[in-house]
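The chain below stands alone, shown as structure tokens; this is the form predicted on its own.
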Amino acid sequence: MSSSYVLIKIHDSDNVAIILNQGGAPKGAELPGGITLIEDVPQGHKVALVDIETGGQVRRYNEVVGYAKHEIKQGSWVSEKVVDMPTPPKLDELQLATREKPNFEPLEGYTFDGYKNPDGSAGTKNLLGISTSVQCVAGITDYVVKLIKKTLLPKYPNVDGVVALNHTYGCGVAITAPAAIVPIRTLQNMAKNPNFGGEIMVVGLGCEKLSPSRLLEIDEEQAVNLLPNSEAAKTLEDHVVSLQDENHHGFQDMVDHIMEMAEAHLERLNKRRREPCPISELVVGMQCGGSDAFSGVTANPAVGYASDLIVRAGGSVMFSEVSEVRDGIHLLTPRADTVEVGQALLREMQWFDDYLSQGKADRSANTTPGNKKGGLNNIVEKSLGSITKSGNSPIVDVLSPGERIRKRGLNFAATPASDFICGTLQFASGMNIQVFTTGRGTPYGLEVAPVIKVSTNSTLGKRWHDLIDMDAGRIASKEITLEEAGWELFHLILDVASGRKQVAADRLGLHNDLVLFNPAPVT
């Protein structure tokens, strides 16, 4: 007699499997393989397939995800309470660039309809971005953005929107500290994102440490000693509004100046039209948040399959979240395109180890109550599911936080795992569309780039039917194969990038703030 309960076992060597059934399975349930549950097990949580001795390995993904604190009987719930976490891989013992490169055939004949830029890049949106040099001006920029949307945007129908790039940096910070380069280059590179069409506009205060000229990458000394008719002076005049300018006599003068400058940018942006662009100008950011035990079974592998398709078509993919890669780094360094790329991966892992250590924390601080409720015992198990978003392509480059993408193909963009910080840093690195997988559910979205949300399980996909763009839980229920899901996501990415389909977050107007990563001191 077949069991009505379904177990998902990832690898033959695994000694645990997760429960697929909605609501889980009760004590006494008969599972496939003649296993009888000896306690209730929630959906997505692990069941011991065999007896595991004290100190014995708990294996999932053909990797050790924990050690038994005491004997675990077959049919037991293998929760976080009965498992000790393994130590992370030692960085000085890892193989670099040793894997034979997969023989992927180029994928030809695919394009997307984007907005071409003078520098050769292409946007998936046509936005006016108003950058800021300091938090002090955020109230003004928020006010002006509302005014622009109400009074100016209707005159420029080809512009998708206007976004204020507000942040909490710019003053009261150790601007010369070595780590200050992270927030500074992030702000510089966000303004260069293809979705802004090269129309850089900055609102500053006038007395801040982070000068608008630095955001425009004009030499500080040169900016102080500008000749009136120099190219640098013209750039500042056309792109920067300083609220403390002596010509501003009150609030309305400031607003009028910003509105006048914004309209000049909007006129140029309005001339842009979607046109066929090569996939080489698509930069797809892959991220996960609110992960569960299904993440590494359904959505993330489907994302990985789609990642390989994007790379084969000549495009670029970036995966991130250092603390969710650290425990799977031994599976990634062999995939480095060169030894130098492998060393760069190690560099970013070590930097983040040191960063956490300085804060008297470690990678175990990553996992959330929601992750654990969704069946992930620890960061090791979470990492092994997370890295499947990277597919099987060689890793061609490693970006430090906030650096711009340099090479087409699969990139590792080093970021913290915070959804908002990761999204911001990926955007600064050049991401023009993002795929975000979730098992617990989140309304996360970005105004600056489309975010395709993929559910890891159909329970969430059905319950959040108007918030989720694709349900990868159908892989677990065998409604579609992993390959079919990967192709479906690939086509969805192209449709969204082309403006043919709108993601749920954009349709509902659900957009999170951009959040800088500032590892440097605040004074």
Second form
Number of protein chains: 2
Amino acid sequence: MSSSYVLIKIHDSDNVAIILNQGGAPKGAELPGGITLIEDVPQGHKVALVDIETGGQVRRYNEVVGYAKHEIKQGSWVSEKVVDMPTPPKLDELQLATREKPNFEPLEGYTFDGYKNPDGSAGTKNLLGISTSVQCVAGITDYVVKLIKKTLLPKYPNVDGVVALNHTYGCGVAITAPAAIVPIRTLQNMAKNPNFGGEIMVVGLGCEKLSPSRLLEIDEEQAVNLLPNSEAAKTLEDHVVSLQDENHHGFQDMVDHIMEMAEAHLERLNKRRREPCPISELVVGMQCGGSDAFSGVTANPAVGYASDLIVRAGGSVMFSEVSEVRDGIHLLTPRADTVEVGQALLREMQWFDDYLSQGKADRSANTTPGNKKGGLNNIVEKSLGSITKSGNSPIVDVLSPGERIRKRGLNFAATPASDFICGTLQFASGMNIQVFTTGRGTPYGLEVAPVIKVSTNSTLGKRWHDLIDMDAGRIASKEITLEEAGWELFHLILDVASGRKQVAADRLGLHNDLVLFNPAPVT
Amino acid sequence: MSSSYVLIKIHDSDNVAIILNQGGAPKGAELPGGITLIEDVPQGHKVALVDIETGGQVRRYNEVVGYAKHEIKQGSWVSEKVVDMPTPPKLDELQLATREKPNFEPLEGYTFDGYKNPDGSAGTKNLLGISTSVQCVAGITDYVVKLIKKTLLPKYPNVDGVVALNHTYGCGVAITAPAAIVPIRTLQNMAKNPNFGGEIMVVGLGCEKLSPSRLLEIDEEQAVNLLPNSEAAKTLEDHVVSLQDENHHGFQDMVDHIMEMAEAHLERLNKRRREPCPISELVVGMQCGGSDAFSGVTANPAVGYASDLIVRAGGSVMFSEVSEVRDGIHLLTPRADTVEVGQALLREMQWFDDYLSQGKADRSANTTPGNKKGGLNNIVEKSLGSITKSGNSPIVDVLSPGERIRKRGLNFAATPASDFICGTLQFASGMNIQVFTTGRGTPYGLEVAPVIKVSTNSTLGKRWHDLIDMDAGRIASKEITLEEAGWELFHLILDVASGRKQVAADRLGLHNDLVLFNPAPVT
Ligand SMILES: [Ca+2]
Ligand SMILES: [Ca+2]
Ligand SMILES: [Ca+2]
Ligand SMILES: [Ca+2]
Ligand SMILES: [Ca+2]
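Compare with the form predicted on its own: the form predicted together with a further copy of the same chain:
Now the complete complex, all chains and molecules, led by this one.
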């Protein structure tokens, strides 16, 4: 007699498996393998496949995800209450760049239709970006963006949108503190994202600590434009409006000045057209948020598969979220392309360990109530699922928070796991399209780059039918294989990057503000 | 022959004075008192009235604002280049509550027209507040707020507006770190601000760390509404929408649910009318931003005068900005109402000293390029000007960041000086109207409470004619006395609080987002 319950066991050596069925399974349920549940187990949560003695390893992904607090009988619910968390891998005992390189065949013949920039990069959107050198101006930029959308954008149909890069930095902050490098670099590099085509504008105040010329890395003396992509605008005056400018007699002058500059930029942006671009100009950011126990079984491995395809096709992939790779770092350091890359991984782990401990927190601060309700006992189990997003490619480089991408291939972009901070930092690093996996569900979206939302389970995929772009829950229900899901996502990435398909967030206009990572004090 | 140049000397014992004239004064100019300038001095900058020897005190406000790096001749420009900054007062050597209480006559007969709340508090606006328990929902709340403004607000003319309290907290943060108390308390107390009339709504996700019930401090088990002001809504379901609610089949269901709840709240809010309220329900926040050398001579002392009037009339005033009172703390601790209040002042100074040094910064991080260009040499000089906003009343209580006000009178609400963080924390503490002084100019505005912007100099007051609400520069040009300016501001506060006058920020719709102070790590 075959059981109506489905268990998902990831590796032969695992001694737990998760229940696939919606609603979970009740006490007394007969599971595959002749296991009888001795208590109710919710969907996505773990069942002990054998007796586990007190202190014994709880194994998933062929890794230890915890130790039994007391004896766990076969058929029990392995909840967070009965499991102690393992200690994180010691950073000085790890193997660096020791794994044999996988023999990936290059994938030929793929392109996407992007907006080519003079520096060789390519945008997936054609956006007018209005950056700000200080938070004080946000009321004005919000006002002007509304006005541009209403009165100017209709005249420039080839421009996909206008975005104010508002933030909470620029003044009232300890700008000489060592960690201030992070938000400053982030703002500088966001302005260079290929989706702005080198046509970034900056609205500043005039008395702020972060000057517009510093933000644009323009030498004020020489008045030479260092923006690599801008074809026509050559001077600081073509890019920067300071509200305190003595020529501004009141509010309307400020608005007129910004509108005039915006129109000049829009005219140039409007001449651009999509054209076939090599995959080498695609920089795909991978992220998860609101994870559950399916994340590591369905969506994240599918993302990992697609990630390998992107890399094989010559493109770049970023994975991130330091606090979610920290407990699986021993699986990543061997995959470093060189010892130096391995050391850079360790450096970022150590930096974040120190950052958290300075605030009297630790990595266990990552896991959310939703993660636990979704069956993830702790950060170790969450990590093992999270890092499957990185596929199997070698890690060619490690970016500190907000650094620009330097090498094609799989990059680790060190960021917090916080969805919006991670998205912002990946965008600063050059990401021009993002894939976001979610189990519990979040209406995440960015205006600056398309975000493909992938559900880890079909319950969410069906309920949020118009908010989710792809349902990876079909892997668990065997509708598609993991490989098929990976290929589907690969093609979806190319379609979205090319403007052939629109993601849910863009269709509905649901966009979250960018959020800077500022590990330095405010004043 | 009388000089055409005007010098402002604050105290008889000062050995520097600032130049009032627009454009400053050139080398060779004959100043009042028989002083001849030996170099050009910009407007608002300091002139040496006597020779100051190397290491000698530079005195302003009858305090030491610096020491001469080398000999400074009479008639020189006392720029930041020639002045060393004094060390800050030692916190264990200060006099607490030693000053004799000023003999202030109570001011009788004043009221303002506010929206009375059941708990006795009163709003200066009648707003529907939509708080959020986590940043993930911001895309949806922004969408819904636009929709409410368009389709619902016109039906409820007595409601002044609808505001989404978006923020970057709630998840992806170390919520158990000790300093997490600050952002959590801030969100909890913002919901209780009198301007929301107890009708706050919360949009949550469902898997976040900061649950909506924790934000509202509602006991989920008892489902009893602890919001002190809400007359009708009694259960959590009347206040909270969770996007992950299983009844939401897609985006439109979420929107419909929020709109339905909003309408119920708007119906109740719409029944409210302004009525005379005692000044005891007025909580005026004082802040400065973009300060110059006139700040401490014109706007801030006028604010201090008005502050004393508010206190004498039975109201409450908050002054803030720890890093701007730190160097003048020896002037404040004697004014503490009790030794305990004095100790609380020291506690907040120490907390901020530690916070800055943990980030390898110090108080000198406060001063901006604009401050220096405006004639403020350093944080000591800026502080002495900044604290004049507090007038002369005794300090009756000290609030840690985001704590609710407990006592009527002059409160020190400890906040960073960062304008938006200070505004947000004062709002959480119960501020229902704010006064903001600026010398360089910033288009600061809040949607949640009216902000009266006061310029410190008439050059700005005239140039930003439609952005500034009151020009205190008229004090320097002797058009009005400081006392007259204080009374003018006092009446303006009452007029704005009563809805009789509209501030520039509200007229133009220029509003900055609230910004939480999160001294704890993100994850
Ligand atoms: Ca994640
Ligand atoms: Ca994330
Ligand atoms: Ca916003
Ligand atoms: Ca200030
Ligand atoms: Ca301020």
